[in-house]
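Only one chain is included here, represented as structure tokens and corresponding to the form predicted on its own.
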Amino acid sequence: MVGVVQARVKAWADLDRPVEWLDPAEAAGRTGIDIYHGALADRSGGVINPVAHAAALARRAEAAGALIHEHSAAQSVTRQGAGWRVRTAKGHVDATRVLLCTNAHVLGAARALGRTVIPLNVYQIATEPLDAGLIARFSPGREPVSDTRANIFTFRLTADNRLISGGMAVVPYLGAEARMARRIAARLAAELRLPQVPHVDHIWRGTAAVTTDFLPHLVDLGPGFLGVTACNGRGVAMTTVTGEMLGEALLMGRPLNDLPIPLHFPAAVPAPFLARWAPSIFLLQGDRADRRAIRQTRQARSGANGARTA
């Protein structure tokens, strides 16, 4: 893995990105985090509030005259004429051109996506507000961290000093949420070396769409009727870029071909049911491999430093 993430720093860079290769001991120091091999840091990079950049771009888009209605799902999308109809509990509206952007949604209007992913259900927590002199301990440079393993390590801090980390649960159900936040919380303290576990004040679940190659789909749905899904666990910053792309697309007639993502027809994912189950069990696999190598990599180092002593 060092390899690719070695190879991929030197991709950006070639792109003339802002990006650079920490060693073990760099990495350690901006991230509190001792088992790393090394990491890319990229200087472009930052954080936001993703509800309020949601509520941001809603007001942009009212302000560019879009018209915005809460509360009023899709239930259909059926021809009329040259176009589109989408009917909702309270009415319908007639298109020319319709883009269907659900994501990992099954129930009405959204199966025509949702059938195509397989969804992964990630768990959020914020914990109670942090000492400062705390994090200047594991984060001096209050930079966000997400690492390569299987059940993905991320941590971010708000303003008000907070933490904000996730997880992926073995079995989503049965309590899951009370589950993942008692967990989640356990896996702050030990891999920042907190003194104590952070009592969570907010969690919170959201459905991720995966697809089985890992990238992004855009769905040809009909003539002028297109889906976009599968963001795989990037939506914040992909949907951003994806849906200017495609509003400029479908507004000044850019062929679609000529897109950075490539154009797909519907295709249900084989045995949904079985298909739910996957994440979990890539899960367990990948926590097993994950654990074998973090425990040899302190295994040679600690035998590097004895050896060093000696």
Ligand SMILES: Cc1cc2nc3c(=O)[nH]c(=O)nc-3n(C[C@H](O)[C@H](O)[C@H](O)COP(=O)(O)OP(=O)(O)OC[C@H]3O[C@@H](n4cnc5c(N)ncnc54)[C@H](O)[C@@H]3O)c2cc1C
Contents of the next structure:
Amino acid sequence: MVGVVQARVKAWADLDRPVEWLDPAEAAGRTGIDIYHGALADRSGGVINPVAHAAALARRAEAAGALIHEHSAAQSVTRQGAGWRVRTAKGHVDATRVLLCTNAHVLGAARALGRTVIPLNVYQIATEPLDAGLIARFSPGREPVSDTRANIFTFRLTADNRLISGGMAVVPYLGAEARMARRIAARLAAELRLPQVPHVDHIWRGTAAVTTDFLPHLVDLGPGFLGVTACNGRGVAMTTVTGEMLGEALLMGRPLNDLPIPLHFPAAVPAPFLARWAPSIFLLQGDRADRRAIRQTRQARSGANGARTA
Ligand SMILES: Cc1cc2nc3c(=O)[nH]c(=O)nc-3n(C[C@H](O)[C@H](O)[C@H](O)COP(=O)(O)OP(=O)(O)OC[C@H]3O[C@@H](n4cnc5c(N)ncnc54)[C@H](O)[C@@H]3O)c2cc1C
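Form predicted on its own done; form predicted in complex with the named molecule now:
So here's everything in the complex, that chain up top.
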């Protein structure tokens, strides 16, 4: 994995992006975690409040003349003359171009896109506000962290010093929220060596859309009717730039084959029931492999320290 991340640093640096490789000591100093073999640091990165971001985008769209209808799910999109008719429970809209951006949802019109992705249940928590002195010990620069483990570990800080972290449940049912809240808080305490497990003030859950090649997909649903999914668990920035790019392309009538995201025909994920459980199986196997790798790293490092002491 070190080779993969270092290649990524080089690829970004070749594009003049402010990205650098951190050695294990630097990575530990900036993340509070001492098991990493190194890290990619991107000075252009940062933290945003995604709900505030979505609300700001909506305000900008309305200011530019867009009409937003909340609580009016599109039930179907059908051919109407040379264009399309989008039906809701209360009425319809006729349009020459339709862009379906419904992520992993599958109800009503969303099914045309939702059936092409694997749904991934993600849980996230916000802890109680933590002491600033404690935060300075593990995150002096207050940088968001995300790692490459199969059971990925992430954390970021809010302006009022809450830790936000997340995880996936092997069984995303049967009281999974309360179970995940306990598990994620305990993991935060263990990974960041907090003096105690922080209290969880908020937990929420959502469904991320995963494509079979882990890349954003533009789906051709008919003449002037497109679906787009750019999530794969990290879509806040991706969907924002993709939306801007597609909006402009549709308005300007740019050929879709010129876009940076390739056009796909709508292909349903095979064996959807099994696909729904694929993330859980991957998580179980990956978690075991993660634990083995961490054990080996710790043994190798304590061996090296022992050799130095001797
Ligand atoms: C818990 C969690 C944590 C995450 N953390 C991060 C992170 O740290 N960084 C990051 O980059 N990404 C993260 N993601 C992923 C990110 O949230 C998504 O990539 C992003 O929100 C996708 O944006 P979108 O506009 O494609 O879809 P969404 O934001 O899901 O919007 C889809 C919209 O379509 C609407 N809809 C559904 N069906 C219909 C219908 N039939 N008619 C009309 N409307 C419909 C829905 O109500 C919804 O408003 C996280 C996701 C989850 C669930």
